[in-house]
Each structure stands twice: as structure tokens, then as C-alpha cells.
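Taking the form predicted alone, here's one chain by itself in C-alpha cells.
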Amino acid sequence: MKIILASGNKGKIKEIKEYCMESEVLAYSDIIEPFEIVEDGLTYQENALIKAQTIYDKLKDREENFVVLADDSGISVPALGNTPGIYSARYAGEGASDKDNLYKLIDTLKEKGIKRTPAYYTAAMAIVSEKGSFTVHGWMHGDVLAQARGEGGFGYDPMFIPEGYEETLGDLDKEVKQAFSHRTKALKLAKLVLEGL
């Protein structure tokens, strides 16, 4: 079965491809011209379903035996009212880079006088196929710092310290993160759904 990813985020695509090595995994942009998908849902789950369904509808007449997998994820900081939440990818504005978003969150913590505070990542995955639509979730808890440490990972990883560690995801080896990340937890559940299709 071919898995088509409804994402243009290179970091996410790389992580999902590495996790699903026994399947043929393609980004939708390998098949059709990339286009803007309006993510106007109120939850990660709704946005993941919007992305997966949009790509499935675009490809159903030209592909066979495929499923679309979409991920919507972000970071929430309870001390900041659970922001940026579903707006994590555009926290610093439309078209913002990972670095722009990272440093906006760091600056926001600094403005509030917060050096370290609890936070969590959420990943919702939607799977759309001819057999229907399914969603799963994964979470990773820890703390965020009002500084960036390390060059690894992507997004908010250089400021996030997972529970049980003192290094940020920017400092930790990729294999360590992959063992327990929110996306890995969601992918494990998504794999069970895929095996049942």
C-alpha cells in the first residue's frame, strides 16, 4: 500500500518516512503541484482531517491502492494559555519560518519573566482511504526554556526539554527523540489503523 503524506514540512516528511520504511511513502508534492490547504479547523484533529481529505480528493482519480496520512501538530504552553497550540506553525505570522516561530515563543516567555515552564507537544494524525477516515493522537510532555539550545530537530525542539531529560530536543540525538516523541506515539497508533485497512 502506498502512503501519501499531506504535508510540505520537510522535517515531518523525513520523520514519517524513517518510521514507515517498509511502505512506499511519498509526499503529495511528489505527485502533484503543491498548493495551499486552508486549515480552518479548531483542533489538531480537524486540521489533520482537512489536510488528508483534501489530498485524497485530489488524488483519488489518478492513484490506486493508496492512503493519505496527514499530521497536524504543535506545542502548547499552559502558562501562556496553551498557546501557540494549533497556530504553532504560524505563531509569528503567515509564512513565518521555524526560527521565527521559535524566537517569538522565546521572546513571549521572556516578556512574562518565565525562564522555564511546563509544555507539551500534540500530534494528531488523520488517515483517509477508500475505507473511510480515521484519527489518532500522541503527546510528549516536558518543559520549555526561554532560550534555544542545540542545532538538532526542527520547530520548537531547541527550547523543549522532554520529561526525564535535562537536554533539549535540539541537543538530544535524533534516535532518542524518535523513541518517545508525540509523532512517534501517533505513528504507532496510525500503523495499527493502516494494518487493519
The other form holds:
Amino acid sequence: MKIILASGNKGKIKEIKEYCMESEVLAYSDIIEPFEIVEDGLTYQENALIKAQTIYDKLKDREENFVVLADDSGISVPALGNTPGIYSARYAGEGASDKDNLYKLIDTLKEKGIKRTPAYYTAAMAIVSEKGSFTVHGWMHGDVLAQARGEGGFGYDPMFIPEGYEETLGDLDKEVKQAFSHRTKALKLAKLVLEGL
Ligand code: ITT
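Structure of the form predicted together with inosine 5'-triphosphate, given the form predicted alone:
Complete assembly follows, chain above in first position.
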């Protein structure tokens, strides 16, 4: 069964493809012209379902034996009232780049005089198939720094130190993130759903 990803985020697509090596996985933009999906849900789960259902509806008349998988994710900093949370992709404004968002969070921490503070990533994944819709979640806890270190990963990774480590995901080997990230944990559950379909 083909897994079609309802995502335009290259970092996510790469991580999901690496995790699902035994399956045929492709981005929806490999099949149709990419377009903007309005993510107006109030939770990660709602947004993941909106993305997966939108792409499923677009493809159902032209594809067979497929499911659509969407990932809605973000980072939350309790010292900042759990922001940016579901607004992580738009933290520095509409159309902001990963770098803009990263430095906006670093600047916000600096303004509050915070050098290091707990934070966590959340990933909600939605699977939409002809047999129904399913959602799962995964989390990764750690700290954020008011500085960026390393070039690895994507998004907020250069400022995020996972629990039990002293380096950021920008500096650590990608295998560390792969072993227990929010996305990996959600994908483990998503795999169980896919096996049951
Ligand atoms: P799609 O909706 O097309 O999948 P997106 O980038 O808009 O792509 P989201 O709405 O889910 O995705 O926003 C996720 C935000 O959180 C985005 O700014 C990411 O950079 C960040 N993020 C999510 N997972 C991350 C991770 O594993 N490492 C670093 N940043 C992450």
C-alpha cells in the first residue's frame, strides 16, 4: 500500500521516508501541483486531519490502494506559556522561513533573560484511508537554548537539546533524533494502524 504524505515540509518528508524505508512513500507534490491548505484547526490533531483529508479527497479518484499521512507538529516552551505550539510554522509571521522562526524564538528567550529552559516537541499524525481516519501523537522533551548550535535537522533543532544530552539536535548525529523523536514515536503508532488496515 502506497503512503502519500500531505506535507510540503522537506525536513519532515525526509524523516518520514527514512523511517518508512520498507514502504512506498511519496509526497503529494510528486503527483499533483502543490497548493496551500488552510490549517485552521485549534489542535495539532485537527490540523493533521485537515491536511490528510484534503489531500485524500484530491487523490481518491486518481489513485488506488493508498493512504494519506499528514504530520502537524511544533515546539512548546512552558516558560513562554507553551508558545509557539501549533503556531510554530508561523511564529515569525505568515510565510516565515525556518530560520526566521528559529531566531524569533531565540530573541524571545533573550528578551526574557532566559538562557536555557525546558521545552517539548509534539507531532500529531493523521492517516486517512478508505477504511477510515485515525490519529496518533508523539512527544520529545528537552531544553531550548537562547542560541543556535549546529546545522543538523531542521526548524528549531539547532536550539533544542533532547533530555539526557548536552548538545543540540543541530550538533547531534541524526540517528539520535531518529531514535526517540516526537515524529518517530508517532510513526511507531502510525505503523500499527497501517498494519491493521
Ligand atoms: P506541512 O504542513 O506542509 O507538513 P509545515 O512546516 O507547515 O509543513 P506544520 O504546520 O506542522 O508544518 O509546522 C511545524 C513547525 O514546527 C515548523 O515550523 C517546523 O519547522 C517545526 N517543527 C516540527 N517538527 C520539527 C522538528 O522535528 N524539528 C524542528 N522543527 C520542527
